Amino acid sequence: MQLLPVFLDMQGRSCLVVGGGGTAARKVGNLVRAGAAVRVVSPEICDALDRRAKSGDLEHLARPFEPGDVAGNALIIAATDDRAVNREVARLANEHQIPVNVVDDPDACTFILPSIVDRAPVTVAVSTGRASPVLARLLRTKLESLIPAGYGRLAELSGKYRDRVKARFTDQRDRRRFWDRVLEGAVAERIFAGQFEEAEAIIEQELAPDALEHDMGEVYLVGAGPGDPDLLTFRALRLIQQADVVVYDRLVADAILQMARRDAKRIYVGKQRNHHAMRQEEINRLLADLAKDGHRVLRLKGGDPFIFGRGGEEIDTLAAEGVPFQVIPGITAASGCAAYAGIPLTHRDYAQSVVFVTGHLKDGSINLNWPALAQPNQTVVFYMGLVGLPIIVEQLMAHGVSADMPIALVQQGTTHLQRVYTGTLSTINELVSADPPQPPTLVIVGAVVELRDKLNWFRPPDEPVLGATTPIVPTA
């Protein structure tokens, strides 16, 4: 290591900052958050520092730096735009053996301030050893996305129970197993979901003399979005990577499935027309049984689990069985596919409302409220509408929608297989017959489709390995 990473206790300790600009303000912000008693020396200070001075966060001495300012400080920062002044501050600080940081002058520093991920009391500091501050900030940004804000609460809770855990488990290995269960299991997930009382209740159960070694698992009902892995939420990614068992649908992109742990068991329960790998009732039962066996179960569903995803049915069973669960929304196909196709679902000049409906056939017909769907100035999105497209077109025109109404079909939207078919109600069937799209295909009806020519931005990559793919490409 070029530098020794340390965390200094600055609570109530005097710190000197020489300089009053924006850079000094950023340094002061970190010192104030650490509880330091900050004194700023500068003839003038920026608005941010002025606000802090008025609120009592710092003391401002409105004059140039003087040698006597150095003595009595625990830490000094030189942040003026005058290199000579900064170097003089550093020289005097070294004479007094006080740690000093000089902005944009690494050779004059005895310490550097790293890029910080603040999840108090959890703090993560990133340094490149003076080589590249920009790279340190980029790494911090990546860590920000991987460390939920709830880790601070989790650390506080761990500190609260630390002595009791030590008394309960005299063997160090037993303590480590306990904290592994707490910090990676149900307690952590309750904290991240804001269920603090439940989190404490679980710890109390774990600490009981007659506690079982393994408690019940949990089900994560996660929306995988329409295909592109970049559209996953941070929370979804974290749960995907910690699950023991993955129960996944047909429309989950393979690239997303590969994000799960290599040792996680994978169970395919996908459905396609006239063929179900597992009936819905069996899926509901499977999820409950796996969780009761102590597994962390990832129920991975394409799109959003609560929009034509039967997520409500699955958690209804879990709730009745007393199985803990949480729901992580995903970008639904209507939103994701429309965005990647360059079709805004609403627009002040074209549509003031949008309706999501299922075009899934039942008994050879589509039972929908056609008069409501034929209203002007709205966009209608049909999920699973490819097979029933002729009926959709026929019924919309029969209920007053113009034959010239624009319509779009988005094949496997957001993936490298995306194709967009556009036409009108009077022409779309002929286009589809001449060049049949591959499901899953979303149907969008409305004047907003006209905007695609202007707003189309996404170009699927030519090489399949560069995009997301579905694990099974349905044939009909």
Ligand SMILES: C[S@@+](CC[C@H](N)C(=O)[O-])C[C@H]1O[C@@H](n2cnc3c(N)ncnc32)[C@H](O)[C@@H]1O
The other form holds:
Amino acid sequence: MQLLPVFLDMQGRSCLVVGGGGTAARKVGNLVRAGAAVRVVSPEICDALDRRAKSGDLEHLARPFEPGDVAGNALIIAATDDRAVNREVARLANEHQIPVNVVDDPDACTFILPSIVDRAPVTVAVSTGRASPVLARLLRTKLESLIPAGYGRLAELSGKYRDRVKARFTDQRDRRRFWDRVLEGAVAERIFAGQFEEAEAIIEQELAPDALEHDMGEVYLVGAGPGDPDLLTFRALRLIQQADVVVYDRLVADAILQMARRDAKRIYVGKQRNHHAMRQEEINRLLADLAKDGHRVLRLKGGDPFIFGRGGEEIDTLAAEGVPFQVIPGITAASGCAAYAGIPLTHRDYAQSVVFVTGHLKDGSINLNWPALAQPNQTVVFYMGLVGLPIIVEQLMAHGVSADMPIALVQQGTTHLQRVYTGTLSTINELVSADPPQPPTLVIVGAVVELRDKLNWFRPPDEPVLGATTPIVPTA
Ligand SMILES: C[S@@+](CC[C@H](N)C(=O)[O-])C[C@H]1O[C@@H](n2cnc3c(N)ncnc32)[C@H](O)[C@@H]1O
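Alt. form predicted together with this ligand, vs. the form predicted alone above:
Next comes the full complex, this chain leading.
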């Protein structure tokens, strides 16, 4: 982190602004809104500042800057169009150890004014660490559209009830659950709809002594997708950020885990080939027990929980024991890898169907309906097919698939480590032996693979970057 984000209490504190043009006026706007006592030093000021001076928002000293102006301020902004004057202001500010912002001169700044989304008292500040103010503004625009205007009212309402809620729920967990219900449920919806009285009425009901919640938690079975965190659903993201305990396995990208609350307990339950940190029955038991203890449990699984993810077994136990749960689908590896490899699985000129099968080896063989998989005009996607690749190739050819049939292997699809191997059934084993791919790897067999030559769009960067191309990194 290049710059430390902080929110300063500026109520009544002195701020010096040197310069009187439009840029100074924009900076002054936020200072005044934060309650600062603003003094503008400039021989002349623009109309906007003049209006503010006349309405008493700021004090205007109509003269050039003097070194004596610096001392005693909490913040200083240098916004003249004379770089030398701005630099001199910055030098003196540094001498007095006062934070200074210099317009259009990032190197001379000791703080920056971020782009903000203002839902007072809620404020979201965006910084790109001096790299790109334009990008910060773009991000701000996106956030503006995501954060309903009613958030300010919601925060005010929370502030109003804070002490009563604290007195009503002495256990911190009960309190958090209460606030989750209020801030994400019917109360928030009423506020966003402008129905403030109704919102308060619901809170009052919830605070009534006979409205005690029973102490059962819940399990969220969430598909984390194939790796790229941008592929999460909104709902998955919301629940990830809500959970008290996160139970995750190997295929979950580190960047997605980091989205969980910092104080959420994280439990790694493994699931690597032939190396399970915890047996499936133990995982089922763990989920049920944690929820019965009152926790909101996030069971985070790679891809989609219901596609070769054993999600069904896990919620089976929960259903049998009366533990509430919800299932949030994720993008399965076949969809994610195919999209990021430029292979449309059912392009109608090449395939009328797509089949997802497991290529998992059991006792050295793969028990599949090979004649069905060898049908023409069909794409076959093998999950867990890397180790058994020679058997897959051999069986497909033995059941009539041409040795020239295209095949692709997608290693760590959708991440910055994505690599795609393409060949034919007759060449792929050799390619793989020469340069073995890393798991997880998905195998796609079918004529659609040819389309990759034309449709490949995703270029993983050479350097790891956090975000859209975050790799799958086992954290345990
Ligand atoms: C146990 S299955 C889990 C599948 C997961 N539930 C899903 O819907 O994608 C694991 C297999 O999925 C495939 N896989 C999962 N994520 C992948 C990725 N990012 N790239 C390539 N293959 C992946 C690999 O074939 C891996 O062996």
